[in-house]
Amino acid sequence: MKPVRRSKVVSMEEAASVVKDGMMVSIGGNHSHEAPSAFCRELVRRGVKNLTLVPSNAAGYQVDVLIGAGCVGSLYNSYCGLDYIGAAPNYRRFSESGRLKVVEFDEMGLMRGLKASAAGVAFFPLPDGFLGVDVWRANPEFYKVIADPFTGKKVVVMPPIRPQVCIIHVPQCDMYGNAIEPGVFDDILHQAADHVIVTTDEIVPVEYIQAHHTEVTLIGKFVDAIVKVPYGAHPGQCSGRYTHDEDHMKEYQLAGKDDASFAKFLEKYVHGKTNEQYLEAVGLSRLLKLKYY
């Protein structure tokens, strides 16, 4: 008898319940584009603590909001900022004050560590030029120098980085987890973790995914849960759906100047609110201006 595939669509609350204090969690998105922002706000509401975050090689709002809410103990970091808006305020404040442990990576090293996990190999080599930079000296816990068994030359290598949970946002996904993700490295993240949660602006029929199979980058067999979240990447961009919310980003950056002002921001937009109530607080007229037509 042919097995029947099961829908992986669940509520936000059910998906988020998997994330526990002290876990290593990878967060998708590049800068604040295609970021699982709504899911990160749900983790803030839940009061999760002492996470080790492993973002893509350029993190933004989705990581900074968790830092500012006191959810993060350690950050694997090659960049965290708000793109042209400027610095990520909570990342700066928490790292400068010693409340956040920052584990330094270069962009390629971080992604190669995740690739090693996805490939199931013991380590992943980096190009020869890495012997001439200092990052492997600054982070000897991860970067090691070994002899190439074929040539005897020195080579810098990275061990696997294996998050317990991975969270990704996509514009479109079917009920089984096959998704069209417009190329921001999340195709690597979802194969490098133990448990994968995908949030999506739209759940499309399987037939649509089949008709666009060459665009599929997230494979359903690696996905454990799917959450439908309209405007789930806001205030970041979601390809083909809406652009980033510059005004909200500037409001966010200003609020992150100190603990008191950021606590007020969280009360206004996050604590005690569903995603729908968050969107109402942002304002329908603003959201409509962001849409691509």
Contents of the next structure:
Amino acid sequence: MKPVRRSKVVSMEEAASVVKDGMMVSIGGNHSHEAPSAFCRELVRRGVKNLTLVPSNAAGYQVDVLIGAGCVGSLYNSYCGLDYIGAAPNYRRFSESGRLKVVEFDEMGLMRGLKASAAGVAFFPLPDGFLGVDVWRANPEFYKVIADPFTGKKVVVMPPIRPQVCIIHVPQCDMYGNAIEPGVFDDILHQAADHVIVTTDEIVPVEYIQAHHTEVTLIGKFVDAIVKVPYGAHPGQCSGRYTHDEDHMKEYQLAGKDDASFAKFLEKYVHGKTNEQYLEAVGLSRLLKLKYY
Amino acid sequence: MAETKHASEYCPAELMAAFLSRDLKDEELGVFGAFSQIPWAACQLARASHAPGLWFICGPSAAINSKLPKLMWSVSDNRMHLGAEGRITLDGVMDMQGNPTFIDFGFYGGFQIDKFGNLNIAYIGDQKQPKFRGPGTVGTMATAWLNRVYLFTHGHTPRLLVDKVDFISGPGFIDGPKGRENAGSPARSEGPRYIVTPICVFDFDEETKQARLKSVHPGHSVEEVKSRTGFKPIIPSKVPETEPPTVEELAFLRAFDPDRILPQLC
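Which structure goes with the form predicted together with the partner chain, now that we have seen the form predicted alone?
Below is the whole assembly, all chains and molecules, this chain first.
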């Protein structure tokens, strides 16, 4: 009997059921681009509470939507915003009203905490000069100032950061989780978590990956579940497929101005809807306009 | 040699891009982040005019030497990979930034910049419940190490250009001439060179490391700069006009910006 290699492809519901209240969850993406936005909307539907979110160095919609839906207890924040469109409305509103605990990071500290976890080392130093950056004063729990054992100079170090679940979106991967994507942070995220979920616009045959194996950025061995979600990065961009939906992002930003209007937004686009129904609510004509070039 | 002809009609962002481009040298390597159309235009103008071997990394996509032929509103996205000569992950960019011999210059902005060239893009007030929550420090901490830093703004108000930032995301001279040294910044890293705004350019006094008015853009005055600046800049007895874009520079910038994004920035 010939053994069959296991496919990791599962349904959205099955993949999302792993995420429980109070968990530490990392979320990929670059600004609002190539982010697992459809998966985040599923977490909103499921009403998950009190998550500790560990986004990539620059987060946008994918994180803000979870904050606005009341899913987030604390946020390891390097950046949260909507790029040139302006502030991430829920992030700003919830932190200014004290409803969101923001744990202060910069992108190097966050990166190196995840690297420490991926590499299994006790801590990771930051370069000389970091004492001039106020982040270590605002987050002394993570940024520790110690004496360099070799020179005696002060050095800022970062402990391992280990999310329980990691969620990443890619344009394409095979059924074993090998993925090709140009993201700059997702590679470290997928190496630094206990359970990795990849959502993808397309599942390609393993032969495609084999023909492009030097371009693979996520190694399937680290991946636990794959969910196929067409337009899964909307309203962000997905490399080579569609660009971001500026009109929707502006509608989103406006809706985040207060609780009542954001609740209406979630009713219109998220609650009680499958991904297909979400895309219908956005509209086919809009989706067809999101040309990459 | 023919006399240089300057353009007469241009927008502030075009002048800023032209000014910055002239300071970039052939074979150098620079970085910029999201919402950086002025730095992007400056790098491309430098490559077209005097620095054909300039290297630049668009931080968010980490695309190296993007050939994307026109400015876009989103500088954060992967379309920057069009025609790029390579890519690097953020991890690699972080290693290059921390190593003070590698990256020559970077461009940074924030919602507060002070007289010592410190930058705040994190928050104002109590960290647990801030009066104002900005996006976060993100990559601005690199001003602690990069060989030189260009600060740029899309506006010029007393709220933006303040006496002292409420939080240092990107260190300039911190609190004076010894600030960077005391914080351990590498000696080779000169810190901020200019603050380039839509109405003027500041550099920094060699002794005190405080912002000094270097030039005022045509159509603006020293008095206007004083009234719109929240810190007290050092003002030399003679303040020249900033050199406007040349006809050639402007022609390049217009061709690179067919959607006319630059006039909408400032």
